[in-house]
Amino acid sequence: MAASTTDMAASASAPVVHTDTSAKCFIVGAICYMVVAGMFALVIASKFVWPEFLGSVQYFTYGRMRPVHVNGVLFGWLLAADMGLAFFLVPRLCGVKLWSEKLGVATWFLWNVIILSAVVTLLGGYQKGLEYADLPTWVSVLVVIAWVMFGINIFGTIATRKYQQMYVSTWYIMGTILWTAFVYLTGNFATLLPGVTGVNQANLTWMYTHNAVGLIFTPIGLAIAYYFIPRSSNSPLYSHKLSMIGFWSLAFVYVWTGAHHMIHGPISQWLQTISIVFSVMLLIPVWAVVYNFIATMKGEWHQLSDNVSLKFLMSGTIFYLLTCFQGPMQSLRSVNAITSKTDWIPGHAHMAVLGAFSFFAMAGVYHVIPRVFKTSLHSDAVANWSFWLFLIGGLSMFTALWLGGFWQGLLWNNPSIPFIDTVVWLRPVWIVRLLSGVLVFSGMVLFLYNILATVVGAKRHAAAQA
């Protein structure tokens, strides 16, 4: 592999001027999708404390309006994220265009008739109940689509490449290609063959769950932060063998880690041993991607003062570290005992997606948007109010969720409490989440605010000068 992705821009006989076209869109709008399921979740998190909050409109009833939610963060912003940086990275990597614009722009408006397809079925009540594949089977056929087109136009790009060598953010991103066409056909179709009901559902239900985290929003996570840490800190990558060993590893461990949602349930007691074992092994990957983000900062960690985009990122990392230390220790079935299917659950999830995934996205934006439209950000003042705006409400949610999740799982355990006494017991836990989301949802208001303000700018700018 080459030494750094700083090694591979110098490299090129000669500059390639990128359009960035399809980055441009994919990534603006995906924002603006963030603030959306935001939205949603402030009244989501309120139905919680105040349950007859909009109860007689049956379109904001929480069935309806959670699964709004969840696939507005995860497709209609951080995938969204992902790509559009996707298509950034990859050809500057490669030392050439991408392999075509216009598939990009077309895979970008068909991606918006996914979400807004999707946004108008759910909150219709046309879903099929599974975790995380709620869409009906029609949206999931476009979003198959979409992602083949998405495929294409990288590993067209990857295949045109000037560069032999591949930096590790290719082969993630190659990784994330692959693994999402295996893991979102198993959730979102296997599912429903005949036959396939009960255990057998739910055992295939929770792979694709637990790997769309993990063969999804990982590796591609993984790869927008292994190309924006060495970029954003002007620092070579500590070890690439390193890295290696940190994509082969998780290649290897993630998909059979799925079943440890279900340990204490009806699936056989060797398959929950298997996949209490992989979730332990997965600390593997962890380290050795943690140690090599934070030994590459070796020397500039006095550059988080006053670059937003190294706060994000490093914050991110350690999100990281956290989110999947907690996995394989929730995965032990005395841990599983009390945190299983309690507030924790949630609690970890939104560490992951929008403490580690979700920070390392918006490093990303804030370091691309500025270069894709030849301007500078609009205001530095206000994308560190973003900053600790994201990190001061996600780590109190997070915490409020944790603490809250294992206390409830304690009443839960004890037979002399009854269940509603632990529903009332739980209320100020879930009035700290409702303060938390607020902080968390203004900090997505100015991340909003400054990128579209710096777009506006750059072509206000633009036409001042034709």
Contents of the next structure:
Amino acid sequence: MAASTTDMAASASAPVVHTDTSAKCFIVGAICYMVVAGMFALVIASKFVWPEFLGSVQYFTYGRMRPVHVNGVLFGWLLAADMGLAFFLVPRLCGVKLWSEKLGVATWFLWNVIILSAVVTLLGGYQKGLEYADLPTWVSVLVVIAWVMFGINIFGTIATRKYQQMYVSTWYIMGTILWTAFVYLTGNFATLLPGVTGVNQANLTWMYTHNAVGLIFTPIGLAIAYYFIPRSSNSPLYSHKLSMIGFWSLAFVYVWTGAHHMIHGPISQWLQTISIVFSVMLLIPVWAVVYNFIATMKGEWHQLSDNVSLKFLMSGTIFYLLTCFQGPMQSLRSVNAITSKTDWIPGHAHMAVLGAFSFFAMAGVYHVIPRVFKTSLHSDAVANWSFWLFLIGGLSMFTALWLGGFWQGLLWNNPSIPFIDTVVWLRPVWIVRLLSGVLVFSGMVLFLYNILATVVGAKRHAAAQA
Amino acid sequence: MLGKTDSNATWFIVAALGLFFIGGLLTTVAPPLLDKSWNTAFVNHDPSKGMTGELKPYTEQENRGYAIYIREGCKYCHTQQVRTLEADTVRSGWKGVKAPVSTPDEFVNDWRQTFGTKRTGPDLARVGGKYNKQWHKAHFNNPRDLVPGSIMPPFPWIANNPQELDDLVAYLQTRGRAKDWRPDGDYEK
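For comparison with the form predicted alone, please write out the form predicted in complex with the partner chain.
Below, the chain from earlier opens the complete complex, with every other chain and molecule after it.
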């Protein structure tokens, strides 16, 4: 019953010819935005070390650049890359062409309008004022339109599928499209309804912010990992049943946990307790997924040394496990009293978005780009370099922020220490964070270079043959 | 039942949304109906019932200052919540008096919640009345002039704009003032 992706794709590749225009546009565009978002990251990390840096120009103040970095990474890079990969893998899993390449390309044009408007409005000071939902309302409306276009295209493809049974990646992508619609509407529009203020608004914001990671980036990231781990290692998925347990427990459990972002805060105690109980239950879907991935690799680990996609996939899996172990721990009241609001938090967030989900997406990109451009990767060596830069830079950033943040939390809990001392003492941590950021950014530049060189090389090759 | 979702997309959609909406509705729509303090402004004039005070609506000027706070993304470095932690009440306290813990009824006029996620700077939930306008002006102009080692950004375009400075300071002076927590009304203007 557990049809592996390998069989499905093999029987599919014979009759159907994929043009993949939408996938190409989204993926290459996303990588460019990743580098731009990375530049913003370096500037804001520098501001922690030199607070005057670009300080007197209002458009480049910290509080306006940070949301550009966050939204740039989330929407410009990660979601766009994930959408591009979905445009690649859904048609293959369904054994048919994408429902409409024209609609896909139109979605991509709209996406660029969104990203450019986001940069201009956020720097201009028109942020909505809700974390992750920072974009002004009219830009959020464009996001909704783009998402509906994306949804129609994917569901249209699924409706015309040749294989009755749907592979787990297909479920995750369908789940992402459905949940995102409601999660996004809650965070960006329900929060603005008349009479929604204060704690009520915060609770709705957290429903969105938390599930932006849990019900958007998690399921689409897992869809990618579920597709590419068996594909890259040429081994069938370990267990279909386990993937079902993981999926349906995620669908049920995740949405309950938003209030764990306000533990000890001014929000009803019983709601805090519910969020903690469900946070601990999150260990179920996480364990089911990670066990499935690791078991699929059984006997195949030697492949890691010469397969850059697998390197990204497996380190992404480990980061996913660690993030999802941290999450429930942080929600426990005793741990939360130390880690909450400290630099631990960006450490945790970066491990999820960069370490886990961006690694999955990059694995997908390295696999997909040579195939859709019908060529080979420009350089395996450069790909390896980019991997090690991401891994070492990422690890040192996460570790510096966890250790520094935990220490900071202990210091804050001793109120006889003046606050400003804790700022001054954290400086070395922020310097390490900046240097790690430089490593990660170099990885991004190599990644972009390698992909662009592959694309240009493929074009040249085609031109020479014509 | 979930077995069917494997090959039937309609079943899948029903199940995926159904499971999601149980938690989705119970954690978003239900709480404000169950906990009235989320939507009822704090007011108490009877000292025997605990701390006195009243949450007042924002004036036009305070609202303009509020918008500046949002525009500059101050909330990315400052939280506004005295949590149920001893250290929080001491850190936000004044001259040995502990600050009261933040409660939902103090925030019902907040059209953009500013609870925040990260404390790069101190919590501002009880900063109302801590400093006078002169202090804020100098601080916005260059925080390091007043607090060496600070990494708060300078905001010269606010400090040198009398209207914006007045507005933002007016907003800051409202923070935490619904509760009359300082003895003898000892607040800076």
